[in-house]
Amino acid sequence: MSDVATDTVLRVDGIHSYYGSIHALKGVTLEVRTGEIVTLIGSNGAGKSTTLRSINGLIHPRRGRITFLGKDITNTAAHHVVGMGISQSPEGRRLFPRMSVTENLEMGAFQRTDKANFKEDMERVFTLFPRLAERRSQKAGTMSGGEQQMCAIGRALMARPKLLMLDEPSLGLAPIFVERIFETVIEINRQGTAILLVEQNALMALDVASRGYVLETGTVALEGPADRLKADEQVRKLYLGEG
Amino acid sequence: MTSADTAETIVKARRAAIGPATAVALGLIALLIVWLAVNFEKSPALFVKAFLIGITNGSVYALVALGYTLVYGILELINFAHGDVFMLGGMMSATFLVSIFHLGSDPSAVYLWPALFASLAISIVFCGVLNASIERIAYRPLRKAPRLAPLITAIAMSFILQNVAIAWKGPNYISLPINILPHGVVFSIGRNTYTWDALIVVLLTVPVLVALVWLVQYTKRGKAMRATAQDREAAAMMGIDVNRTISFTFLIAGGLAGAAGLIYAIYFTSIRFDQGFQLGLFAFTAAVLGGIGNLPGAVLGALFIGLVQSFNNTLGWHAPGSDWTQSIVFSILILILVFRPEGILGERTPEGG
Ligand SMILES: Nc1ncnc2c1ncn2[C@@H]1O[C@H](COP(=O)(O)OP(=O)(O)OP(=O)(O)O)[C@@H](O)[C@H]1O
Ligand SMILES: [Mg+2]
């Protein structure tokens, strides 16, 4: 284990956070390697979110270490990590209600300083949403949910991050936006992006996913290979629906 | 019933729900409307005076009113001592007018401009230097405490403002040489003229407004502080720099009364410790009645202000008169408050602030 492997992008190593006095995480430890989908799963108020919010940067554990590229980012604040490549379509999506979908694009890419890629990250944000690019003008508060996710995901992808986290992407979707999102995901994953994906539609997730944690009660119950937690029993009992 | 029964049903239901505010609301209206016929009707050149004095009044007030709706809009906070930074201001701008480049005394048009200008530049600088220091200072620790804990300590830091005022200047009115501005007549209806004075405070604060709007508009540093307006947490995850973004905002609405107390002290010639509260309070009022948050409504409102002002100090028909100003202002921001407390301007959404 003290043996860094060098493909390693984000290693999350026995964090506790907290909020207050509530114990949210108690000792999470997970790893995403270059080129993966890991997968995190798990029941409401397990600590999904929360995992996602401390390598953000946007609560510090107190214990543990988060290491982003060898470099150490436990305590970094959150403005400086997207600049070191990671980005998050959060839970909720948080777009900018009362800016355009444009401006929350251009918002995703705040911290770049390279004009010329900017228009074209943005043509490919919206060759991956054409529905996006008819309704850039519109302020991102009006749109619909779907729509709204897509420009969460997009305004994510602006960053050019290295580690893409997506909180919940398919939450309260309908089934065929559910499908074009998981699309997405693959063909994001593919173009070279390594993803941290948190999801309440398991089987789905573990269907792009290589890799997979469950986690419960802010602890990783369970981890291993997609295909094996596809299998195991506890989890088709707990999170396939089956049972 | 038929479903047009169910309709009526519905209208009706309806226009009894909105039925007694609004009514007083429209006949307010129509009164005032009707009192502003007639006094057009008596004296359109004294009408008309008093509308232009009621813009340029106005247009003092927007800039104040700015300052208000900017905080509020990105911290949720009303800075009590923004009326005093803007007062501050006032002082700073007469004491180099006066005491160091001698202005009144030496009326050369010449040297006016450059004197004018390099007093605006050190008033605003002073003034957003000022409130940014201290929101570092007072609001900062706060951040996170309940929402009373910020405003008493605003409230607390305008008393300490006007004491410091007090202490540097004297509790009595300061006066500057009232005839700094050229006075001399721009155009005349009937025996009243519009003056050199009035139009030089237009000419100042408009291209002010252009460059805020500007800014916020479309600069990324704009872009930042309404994405920190609508999303703190959002704003932070898209890698911007959250505090420097509020303090840059604290800058510039401080830079924005920093102005308006250099125009406030040439045109009125006269500022005292205290003045920053009356018109602190007239250009929150100003804000809240175009929707506390939103820029071109403080704007408006304050236009509103100062012309409901210059109206009722000058009208000659049944005019309440200047020693009721302050009670018809506050009067407006009470009905504002409990009728329609997200202003004209406003939209009614929870996130709409
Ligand atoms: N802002 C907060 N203040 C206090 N407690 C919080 C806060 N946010 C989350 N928690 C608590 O922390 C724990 C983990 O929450 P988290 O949001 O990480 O769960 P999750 O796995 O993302 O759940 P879900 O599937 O419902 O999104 C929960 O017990 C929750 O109540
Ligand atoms: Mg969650």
The other form holds:
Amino acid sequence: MSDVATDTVLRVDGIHSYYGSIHALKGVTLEVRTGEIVTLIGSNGAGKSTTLRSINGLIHPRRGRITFLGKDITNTAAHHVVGMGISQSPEGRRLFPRMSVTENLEMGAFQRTDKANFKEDMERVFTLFPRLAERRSQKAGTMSGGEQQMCAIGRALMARPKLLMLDEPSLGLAPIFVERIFETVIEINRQGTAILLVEQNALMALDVASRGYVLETGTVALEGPADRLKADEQVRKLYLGEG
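Okay, that was the form predicted together with the partner chain. Show me the form predicted on its own next.
Only a single chain is listed, so you will not see partners or other molecules.
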């Protein structure tokens, strides 16, 4: 039991989150362990993005507990959560469109005090996404959706996160970019970053993840190893477009 605890990067324990009087999450429990890619799947409005917002401090659960590397972060402010090592690439990318690729990446590191490794991290992003290296001086708003998504993930990596949260990274992208993004997600994970992935392309998500959780109207309906979820009849019918 003790080494499971040390192995746990993130633990979300029975959280209840609200938007005003709307009860969005009703006792969600999940965990991400060292070296894992964990995916959250479910239909629109199931509570996937609300779960991420509860973790990153944009909303605070009214009940339940969130721990990150053994520390309680349930009521921690969003900017402190980033400083502790949780970084997110948000849905819709939310880049600074008039700023260059390099300037957008720099924004990801604005909280960091260890500027010594700054250049090295920038080079790591350019190695992961060679297309960004070619466009480093280009205004982010003039790039394609796929390139902007690469930039958003790169910006999140500049904070040197121990947990990277990705919210709908494939949304609205051409298939070739989707494939590249997911290949890079696997590589980032292989380099040692745990990943929590929210993704509407359930098949792709379950292909890259080690484990998954299926959310339905604010509760965890199913959980388990990704291959088992992929074989589940209900999952195949509802989320993989089969049957």
